[in-house]
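Next up: just one chain, as C-alpha cells, the form predicted on its own.
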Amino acid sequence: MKKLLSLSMVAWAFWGVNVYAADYPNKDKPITIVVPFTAGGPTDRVARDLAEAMRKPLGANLVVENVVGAGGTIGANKTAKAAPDGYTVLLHHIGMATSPALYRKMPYDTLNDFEYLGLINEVPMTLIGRPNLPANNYKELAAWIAQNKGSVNLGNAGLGAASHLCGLLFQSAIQIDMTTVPYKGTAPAMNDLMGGQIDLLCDQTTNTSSQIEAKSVKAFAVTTLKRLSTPALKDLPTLNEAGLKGFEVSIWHGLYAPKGTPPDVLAKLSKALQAALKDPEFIKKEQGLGAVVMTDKRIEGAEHKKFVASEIAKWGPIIKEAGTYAD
C-alpha cells in the first residue's frame, strides 16, 4: 500500500511538473531578473535591454530588480536560494567566476546551485591613465612603470569590480606589484584619473569611451587579441600586440535560473534568450554600450557552464596570489 501510495505521488509530481511547465508562463506574473549592482550601471542597463528583448518571444513580461551588496554575492544569492520555477533569474557578470576566490566563505556554490542558461555578451576593457602621465604609447609607459617601481598608483572601483580584476591581472602579466587605490565606483576613481590624483585605470569600454574620445584621459592599449573597430578605439593597440602575449580579459555576462528549475521551462527561458541575442535592437543597443553580443556555443547552457568553470580556473590563483580576500 505505501509503495502504491509513493508511486502515485511521483506520478502526480512528474505529471504536475509538466502540466506547471506547459502553463508557463503565466501572462499575469511576472519574471523578474536579479541585477546584483546598482541601477543605472553597465550590468542594470543589459538586464533591462535583455528584459525588452525577451518579452515577446517569451510572452510575458520581465522586470528588473537590483539587489546590492557583496559584489554581487548577495543577488546571486537570493537567486539560488529562490523558488525554481522559472519567475527569478538573475544576470551577472564575471562576478560570478572571481566570487569564489574574492570570498572566504560564499553562500552558494556557484556552479552547482545555479542552471546555466548562457552567455549574453562581452565587454572589452581600455588601459588608461592621467592625462600628464608622461608616456605616451604602451611602451614608454612600461618603460615609465619600470622606473617606479612601487610608487605606481592602480585605481579602480572596489573589490571584484571589473577595474580591479583587470588590474590583478594586469599586474600579475607584467610582474611588478601597484599601490592599488579601490573607490566605491568608478565614477570617484576615474574623477580622480582625470585630476591626477592616480595613475592608471583598466575598465570596461562602457565606462572609458566618452573620456577617451574628450582626451580626458590618455589612452594606451585595449584588453582584446584583436582592435576594437569604433571610432573611439580603433587606433589603440592590444596588449597582446604590444607585447604581453595572451593578454585578454573582458566583462562578460550570463544568465542563471535556480537550481532544480523544471527542463521544460529552462528550454523555454533558453529559447527566448537566444531570439533576444538575434534582436537587432538588442544587438544595436549593446554596440552602443562598446559590448559585443554572443552568437558562438556559449549561448547554450552546457557550454556556458564549462565556460564559467574555466574562468574559475583563471583567476583563483591570480587573485589568491595577491592575497586579496573579503569575508
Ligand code: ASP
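Positions refer to the first chain, counted from 1. Every value quoted in this text rests on a predicted model; they were computed, and no experiment measured them. Compared with the form predicted in complex with ligand ASP:
- Hinge location among Phe220, Gly75, Leu193, Val123 for the rigid parts moving between the two forms, by C-alpha fit switching from one part to the other: Val123.
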Contents of the next structure:
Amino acid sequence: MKKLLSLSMVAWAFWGVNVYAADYPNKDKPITIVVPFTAGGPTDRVARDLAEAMRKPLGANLVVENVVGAGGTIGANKTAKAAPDGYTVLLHHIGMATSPALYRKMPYDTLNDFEYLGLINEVPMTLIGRPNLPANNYKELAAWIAQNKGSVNLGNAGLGAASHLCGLLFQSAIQIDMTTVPYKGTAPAMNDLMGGQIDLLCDQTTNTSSQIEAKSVKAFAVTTLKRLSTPALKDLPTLNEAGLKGFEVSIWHGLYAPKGTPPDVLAKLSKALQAALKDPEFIKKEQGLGAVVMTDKRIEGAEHKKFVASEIAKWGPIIKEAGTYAD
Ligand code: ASP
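Next up, the form predicted in complex with ligand ASP, please; the one we just looked at was the form predicted on its own.
So here's everything in the complex, that chain up top.
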C-alpha cells in the first residue's frame, strides 16, 4: 500500500511537471533574468537587449533583476538555488569559468548546479584611463605606471569579474602591482574613472565604446589579438602588439537556468534564445558596441557547457600563475 502510494505520488509529480511545462510560459508571469552586476553596466546592457529580443519568440515578458556583489557569485548562487521552474534564469559572463579558480570556497558548482541554455556573444575589452591622466598612448601609459609604482589604482567589479581578470593579467604582464578598487559592477567604476577618482579600468567595449568616442575617458589598448573594426576603437593598438606578448582576453556571455528545470521548459528558453541571436535588431545593437553575436554551435546548451568546462580548465592555471598580483 505504502509502495503503491509513493508510486502514484511520483506519477502525479511527473504529470504535474509536464502539464506545467505545456503551460510554460504563463504570459502574465514575467521571467526574471538575474544579472550579477549593477544596472547600466555591460552585463546588464546585454541582458536588457536580450530580454527585448526574446520577448516575442518566447511569448512572455522578461525582466532584469540586478543581484550584485562578490564578482558575480552572489547572483549566480541565487539563481542556482532558485525554483527550477523557468521563471528565473541567469545571464553571466566569463566569471562563470574564472570564479572557481579565484574563490577558496564557491557557494555553487558551476558545472553541476545549472542547466546550460547557450552562449550569447563575445565582447573584447579595452584598457582605459581617467580623462586627466598624463599619458596619451600606451607607451606613455606604461612609462607613467612605472614612474608611479605603488600609487596607481585600478577599478574592477570584484573578485571574479571580467575587469578583475583583465586587471590581474595586466599587472602580471607588466610585473607591477596596483591598488585595486572593487565595485559591484563596472557602471559605478566607469563613473569614478570619468570623475578621476580611479586611474585605470579594463572593461568590455559594451561599456566603454561610447565613453571613448565621447572622449570622457582615455583609451590605451584593446585586449584581443587583432585590432577591432568598430570606428571608435579601430585605431587602438592591441596589448599584444604594444609589447605584452600573447595578452588576450575576450569576454563571453551565456544564459543559465537552475539545475532541474524541466526539459520542455529548457527547450522553449533555448529556442527563444536562438531566435533572439538571429534578430537583426539585436545583432545591430551588439555590433554597435563592439560585441559579436554567437552563431556557432555553442548557442546550444550541450556545446555551451562543454565550452565552459574548457574555459575552467584554461583559466585555472593562468589565474594561479598571475595570482600573486593584487586582486
Ligand atoms: N564588466 C563587469 C565586469 O568587470 C561587470 C558589469 O558591470 O557588467 O565583470
